[in-house]
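Next comes just one chain, in structure tokens: the form predicted on its own.
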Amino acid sequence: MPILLKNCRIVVNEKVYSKNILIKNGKISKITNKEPKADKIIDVKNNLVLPGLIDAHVHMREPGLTHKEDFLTGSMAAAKGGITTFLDMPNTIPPTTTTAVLEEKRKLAKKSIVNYGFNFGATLNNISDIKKAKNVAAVKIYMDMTTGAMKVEDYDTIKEIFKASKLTIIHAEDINIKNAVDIFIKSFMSKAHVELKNQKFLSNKIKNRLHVAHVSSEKELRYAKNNPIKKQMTVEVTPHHLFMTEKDIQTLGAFAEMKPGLKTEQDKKALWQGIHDGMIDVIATDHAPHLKEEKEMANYPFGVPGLETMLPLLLDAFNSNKISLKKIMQLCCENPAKIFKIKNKGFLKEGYDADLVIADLDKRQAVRNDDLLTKCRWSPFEGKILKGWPVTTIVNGNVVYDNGEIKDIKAKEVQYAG
């Protein structure tokens, strides 16, 4: 059924244009000044239309931890937040470290109302499974402790993982980012080629890539970008590291505790500067929900939810002249699609999948726990008044969220190029 989005505002190279968007067979068929015929017309009322966000770092907690979240509730939260595709992390119970568990997770994810993909987990002894895993975004190595016992410390094993994986995500904090870079280089190069003066040679020689998850400090950003293989590396930051500091722990306690932890005001400024300087490639939520009662325990788990607040926080930052709409699209839509080679997504272009979010830039509203769709029903940003909110989310040409109403239309697993 053809759908026409009428009276849209879209961003092209920092300029805003008024257009109509025709959707056919789940694709963006035309972006035009004309008003082509359609079975259904949605008046966007001059609101902003963006490509649906791609969240490259999500913990949907299924299987094994579904009291915290599952693929249905998490995807509903994603839809409400304007996220039309997410990549799930492997630290579930059991962890996604065998092809059998991966296939089981695929079945479980079919309940999702937004598109989904999977990252495969690395262990000390699953190289054969890494090589056999099909249609995964990347392989993830945990070089520091986090939820789930998946830490890998043996450097020789890490080398083999880097060799086996075209794209490796690293959970590495502080000096471990530098260690990861050093191991990565040594995985592919002889000692003679490791020196900085051979940077061009390194870039041409190494085809595998590293993606550094949730960089949280000025020092970590320096480790990730001041090295001989920076062209093979991409860097991700999270909204909580962009909009919170360690001072928030004084008021929120465990509800502001995550891995890596919140840092100083100077570190937060350095991350924003990294966005403006092009040193940061992706903003992702690291959505890591835990129930309130779990956070209130003495031995509380680390992690905060974020699917429903990432886009409102960024739109509010746009309204405060802190970030451009073009940069939001690059970091949350275009770059994730490029880095993870997700087919046909991330761009508002004819022929691409009709994954779209309609946002009201003038809507001013507080983050309210009672409004959240995530199963944990809390946010570290509770009470924060934000200007700019998603109002409608379209996935594969289907409206799945519209002004507070969820429509349970199942989405698809994403496919990757190459």
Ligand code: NCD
Second form
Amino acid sequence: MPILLKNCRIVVNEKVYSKNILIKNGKISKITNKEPKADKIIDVKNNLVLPGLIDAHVHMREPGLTHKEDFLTGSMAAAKGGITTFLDMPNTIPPTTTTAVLEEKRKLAKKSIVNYGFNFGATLNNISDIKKAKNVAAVKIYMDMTTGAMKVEDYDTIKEIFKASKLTIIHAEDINIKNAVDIFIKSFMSKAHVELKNQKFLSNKIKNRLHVAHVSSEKELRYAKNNPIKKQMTVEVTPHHLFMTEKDIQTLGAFAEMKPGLKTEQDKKALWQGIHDGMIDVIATDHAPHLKEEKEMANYPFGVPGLETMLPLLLDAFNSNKISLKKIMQLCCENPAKIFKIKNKGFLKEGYDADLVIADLDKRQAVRNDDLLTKCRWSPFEGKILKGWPVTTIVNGNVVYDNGEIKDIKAKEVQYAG
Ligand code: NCD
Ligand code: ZN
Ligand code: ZN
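Since the structure above is the form predicted on its own, I would like to see how the form predicted in complex with N-carbamoyl-L-aspartate looks, so please show that one next.
First the chain shown before, then all remaining chains and molecules of the complex.
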């Protein structure tokens, strides 16, 4: 049954247009000035309509850690935050490091009310599983210790993984990003060629790619972007590194502790500069929920939730002229779709999936723990008043979130091109 979204404000090349959007069979069928016939009409009242956000870095905690989050609660939080697709991380219990666990996770994720995809985890000895894994976004290597104890230290193994995987995501901190780049180059080049380190030569030779998760400092950004394979590299930042600094640890304690940790004001500025210079490709939440009780323990776990606050923080930043809507769309919708080759998503275009978020740019509201749908029920941004909030979220043509109300309509696993 066709739905017509009337009076939408959409952004095309920095310009804002008023259009109507016809949704048919879960797809964007027409973006038009006319009023085509529809079974249902939703008056968007000149609110902004964006492609639903694609969050490339989410820990849904299922299986094994469902006291923190599961695919239903996490996907409800995503829907409330305007995120219509997420890519799940492998550090669950058991970790997503065998094809059997991947298939099991696939079944569990059917509870999700937003679309989803999976990243596959690398270990010291699962190359054959990496090669067999079907329909995964990327392979994730942990080069530092973080939640899940999946650290891979052996450089020869890492080389094998880089070669086996078209796209590898690394959790690497500080100098380890530089190490990752060096190993990546050496995985594909003979010694003589490594000496050469000719950028154009390397670009032509290496087809595989490296995605650096949660870059947190000026130095990390330099390691990730100032190197001979920068064309093969993409860089992600999180909202917490863009909107918080290490000073917040003084007031929030463990509730502001994550990997990599918050850095200085200067680092935060460098990340924003990176956004404006095009050095940063993706903003992703690194939604890493842990319960309050766990955070209050002496040996608390690292990580903060983020699904429900990313878009409001960015819209608030737009309202204070820190970022354009075009940039938000590039970093949260278009680039994740391109980098992970997610089919038919990330753009507000005819023929694309009807994954959309309607946002009220004038709505002012504080982040309140009580309003959150994530199972952990807290946010490091609690109390912060933000201007600009998602009000309605549409997934595969179905309204799954509308002004505080969730509708439990199951979503789908994404597909990848190539
Ligand atoms: C993540 C988690 O809790 O799963 N924690 C974090 O501090 N970011 C793991 C990770 O992404 O490193
Ligand atoms: Zn990480
Ligand atoms: Zn993470």
